[in-house]
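We begin with a single chain expressed as structure tokens, specifically the form predicted on its own.
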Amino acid sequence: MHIRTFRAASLQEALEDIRRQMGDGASVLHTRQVREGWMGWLGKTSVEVTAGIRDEQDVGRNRFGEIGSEFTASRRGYPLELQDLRELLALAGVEDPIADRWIEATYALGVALPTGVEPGQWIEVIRETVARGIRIAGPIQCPAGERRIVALVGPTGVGKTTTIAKLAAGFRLEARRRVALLTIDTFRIAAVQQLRAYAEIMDLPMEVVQNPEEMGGALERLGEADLVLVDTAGRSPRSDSRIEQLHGMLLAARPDETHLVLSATSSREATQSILDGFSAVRPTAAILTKLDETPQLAGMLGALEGRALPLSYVTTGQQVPDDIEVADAETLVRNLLATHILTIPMGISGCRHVA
């Protein structure tokens, strides 16, 4: 495989060049945010693209025709294409347990299926193999008439605040439930503002806790909310002492739901690193954030394997009170693994189409 990296101001503008120098098969291998300047300061963020594409050999072997009719001595005889794709789930950071129960899953799947699996078609069996492992959440509940109590946490740029005020808007304009908001970031004074701002605009009743102490009475003038959303400083999950704080605050609070919440564009390592953090909170659910700024979830998703937290929400941009809808595995999956930059073929004959 022939690889290349490509920097841009955006996405998209990278995912050009990628197809202008390299064709429409070209694979998207990684991508990550990068600020240029002096050891990253005061220089503009780009993005930075590593893609590849098979040599022609390689594309050439790849294209056989009925499930089993070719194979490799390598790998246990899988197809060469699936071969790669197991290439291409390490490269986007799936650790290689899981990487190859993916793989073997897959190939079970697709022996299984009546008509076979056309060339680039392993792609639809993968997902759908994923798809079967993840793990949703559904939506908070917010009954009618009882109050529920429903804090979010997470490490520093996430997106927890912009989050809240999404939610605050679904369940106050939508679901026509009595919303208040509630923050213990006091940390950041642009948090507590940013926050008092959406309140103010969705005329919400606010309160702020600096300590335990005043958890109690902050939660008592908000009885009349069907739903308190609490934001949360963000914190390291490498910082036990702050961790515990943390918990102190929650212990007051007393949530019904605590939702853990996620960048997509994090790494394996990040996110396995934030799960172990967290986990001191006994999270009931995770948000994933800035789907529309990765075009691959794989790493994510193989990082949750495993995990016993199911995903209750994704969100897809900047944009209150839109950008934010319930998680599906067919949603997740359509950004397993940008193998194509332009499209991904139809899905195949007997299997639940998640392109």
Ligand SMILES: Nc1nc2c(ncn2[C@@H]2O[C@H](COP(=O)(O)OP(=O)(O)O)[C@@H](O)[C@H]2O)c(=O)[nH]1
Second form
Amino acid sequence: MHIRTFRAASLQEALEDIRRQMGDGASVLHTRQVREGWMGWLGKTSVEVTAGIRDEQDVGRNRFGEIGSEFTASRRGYPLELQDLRELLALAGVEDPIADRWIEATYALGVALPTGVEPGQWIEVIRETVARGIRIAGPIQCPAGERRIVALVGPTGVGKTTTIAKLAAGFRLEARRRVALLTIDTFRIAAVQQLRAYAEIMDLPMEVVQNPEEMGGALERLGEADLVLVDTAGRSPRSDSRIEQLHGMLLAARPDETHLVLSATSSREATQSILDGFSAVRPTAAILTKLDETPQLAGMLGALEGRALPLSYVTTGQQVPDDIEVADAETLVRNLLATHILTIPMGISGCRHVA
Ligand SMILES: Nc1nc2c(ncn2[C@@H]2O[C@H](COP(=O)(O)OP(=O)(O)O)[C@@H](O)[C@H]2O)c(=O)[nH]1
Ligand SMILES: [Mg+2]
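Coords for the form predicted in complex with the ligand, given the form predicted on its own:
After this comes the whole thing, all chains and molecules, with the earlier chain placed first.
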């Protein structure tokens, strides 16, 4: 695919440039508003549009054999639209083996649909396919009158403490549960103070536990609570001894659920190493933070694919308590694919990708 980026004062102008220079067959891959001038100040706003057109040699690339005539435009191989989507997945950072697997599964699902797939609809089929591969845990289970202990673990700075504050607020204010906080992150005074500040604002009981021996007494003092949220110190996934120490604390706390907190900004390799390192503490779910900082979820979803770790929550900003949502596969997939595939309502011909 031949890809070019255009900048113009308006979307309409950019589309006209694209049509003039690349022809009617071009597809819009990505649009964004840009502000020119020093650091974006006092500059005028313009629109940047990335468009692609398939090269001659792309047409009819065939890796999977002949397909039926119901697919327009393709000679041999997958429908052209699906081939375009394969390239867009690559642009979105999805690695080849995963993209191939998704496209293959999408094709299988599409051809099995009794209604067939209308032009422009393959994007919906691929979203459905990818969403099926993501496991969802649902929210923390906290029935009234039963005490639940839920620990958050993960590397430093991913948002464990902030997420605890958001969860505490949600369960206290919306679900009207009695919530308590407990921290075993005692290495840094600031870490205890950070949690204590939230406990004070929300008027929640809080315990600080230094070693496994203190755990029983602390939990007993929080005996009234329906939900005890346990904050932990960040651990490097490569430090076996630190993870072991965390494991010892968690064995004493006996959490009903342990959520591994992952930042959406981490690469696939980093995420994989975190998933491996923290498997020793047997997480029951994963929380994906900082979705607001990156539209590139491909690496993250690729790392989670095939793991038996379902997603519970996603967080979308620093604001406590608002920026948290129960994870939902469709929304995640929409995020994954939407950044590079946008519909332009007035459309240039050949723009078949639907957001
Ligand atoms: N942009 C963004 N920042 C977040 C989010 N969650 C947490 N943070 C920020 O990440 C930083 C580290 O958060 P903290 O909760 O202290 O991380 P911890 O070390 O894992 O406990 C803080 O500046 C938070 O405000 C999020 O969803 N989006
Ligand atoms: Mg913390």
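Positions refer to the first chain, counted from 1. These numbers come from a predicted model, not from an experiment. If you superpose the two forms and keep the largest set of C-alpha atoms that fall within 1.5 Å, you have the rigid core.
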Exercise for the section: Return yes or no for residue 86: a CA shift of at least 2 Å between these two forms, with the rigid core superposed? Expected result: yes
Practice task
Align both forms on the core first, then report whether residue 166 has a C-alpha shift of 2 Å or more between these two forms.
Solution key: no
Handout entry: Rigid core superposition, residue 126 Cα moves 2 angstroms or more between these two forms
Key = yes
